[in-house]
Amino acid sequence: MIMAVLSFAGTILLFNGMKKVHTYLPTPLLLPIVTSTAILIMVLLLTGTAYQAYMEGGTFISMLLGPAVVALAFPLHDQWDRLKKHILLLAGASFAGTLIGLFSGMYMAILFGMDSEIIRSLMPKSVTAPIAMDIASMIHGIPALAAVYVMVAGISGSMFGPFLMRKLFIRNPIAVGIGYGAASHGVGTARALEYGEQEGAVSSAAMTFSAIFASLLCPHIAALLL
């Protein structure tokens, strides 16, 4: 019980502390999700704490993931009238983003000579974790490994997305939102919300479209090409 309280409260306090650090030093390398995750891993290793022991409290945080994802629907609702005008554009761009995400992961893994099980785990990396894990299970990948790839895709998109947007002169709110939502799912959507409510709403919609498209496409692509 004490361990559960410590890990739960400690994780929240650590994340809030890293948010304050990022407020004062707003560099992509100090994103709270990056720094707090790295510090947690170091603490667990240095104290010899087993992952299962940490998850006695971490489980409660995982349970909050579902409501947090549902909360992303609020900006979607507020911006719905505006989004309806661009619904075909959103669906088409999300479909293209989904294909790029699937094939880029698959062919990069093939290029580096990874085995079939890892390739299948890598394919759904650009959709939100619960769906990616289900897809990986369906196509005979490793769900736990798929969750790791999802985190890497989300964190890297959140870290390097702003730099790429600036260099490619992408400033349109719809383009920004689609980029984050289709490539970096929920973590990217949290980043898009920092740009504005419209970007966050578009990113939520793109994330949803991408999850649907990936669920439909992954089994067929894996069956045909792997």
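Residue numbers count along the first chain shown, from 1. Think of the rigid core as the biggest set of C-alphas that the two forms share within 1.5 Å after superposition. Predicted model only: the values in this text are computed from it and were never measured. What changes on going to the form predicted in complex with its partner chain:
- A displacement of 2 angstroms or greater separates the C-alpha positions of L14 between the two forms, with the rigid core held in common.
- Residue displacement note: L40 has its CA displaced by at least 2 Å between the two forms (rigid core superposed).
- Positional change of G196 between the two forms stays under 2 Å at the C-alpha, relative to the superposed core.
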The other form holds:
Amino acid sequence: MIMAVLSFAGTILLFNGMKKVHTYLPTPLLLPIVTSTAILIMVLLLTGTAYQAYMEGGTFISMLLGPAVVALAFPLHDQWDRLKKHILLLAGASFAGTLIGLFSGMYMAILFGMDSEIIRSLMPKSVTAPIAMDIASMIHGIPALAAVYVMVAGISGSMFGPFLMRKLFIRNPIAVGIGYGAASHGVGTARALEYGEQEGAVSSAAMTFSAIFASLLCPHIAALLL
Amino acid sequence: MLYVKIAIQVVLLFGISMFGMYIQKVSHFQVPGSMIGMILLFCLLRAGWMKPEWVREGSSFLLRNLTLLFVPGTVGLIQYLHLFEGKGILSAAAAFLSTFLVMSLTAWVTEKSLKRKAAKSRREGLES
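Target state, the form predicted in complex with its partner chain; input state, the form predicted alone:
Below is the whole assembly, all chains and molecules, this chain first.
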């Protein structure tokens, strides 16, 4: 009981503290998700606490992921009038992005000689964490590991994104939004919002499309693995 | 008062997500239940059967704090630290490179096709 309260409140307080740190020093390496996770893992290792004990309280935070995914319907509805003009382009580009992400991730992991459970956890990395975790468990990967690759995709995308857009001369808000949303889900969408509202809306739509396509395609592509 | 409103709306969203999971279970759809719930809510909002005001504060609250909700899950990495010893670290490199590919290709192709579209409509404008 004490443990549950401690890990619940501790996670929230720590995360808010790390958010403050990131506003003072806004580098991608100090993203609150990175620092909070690293600190919590260190605390658990140093105190010899089992993950299961931590999750007695942590579970009350992660159980909100389901409703949070449902909540994505709201901005999509809100921005619909601006989005529907480009809906085919958005859907097509997200579909292509999902295919590229799934196959390139899978084949690179095979090339690097990774185990099957790692490959299966890596495949859904381009979509938002709650869905990637669901997909991973559907295709017999490890949900927690999937969440780690999702963070790699999100953080790396928001790190090299501005550089990439500059080098490839990508200036159209729709193209910028699709790039961030399809490759780097929610973390990328937060970055796209820094460009402007339209980039942000396009990015969240692209992230939603990618999530739908990934959950439809992943089980079939994973079946190629055996 | 605002917090009561948020709490009630989050419970409503929670219910929709549970309903999505139930649909997933009975239909054996290969789509996560929460995603089914999202599509359902989107359709209800579009159809006007649900008012945006019923979920506005609750969804903004959840999406504002979305990153926090991932934390307990990513701490689960602690159980798999051994996988990142030695060549396991290459899997992170694969995730990195694949993300780079996805972002550059989708953004570049979209930029090109929008340019082509704009050029085409300009040409047609001149002819007419």
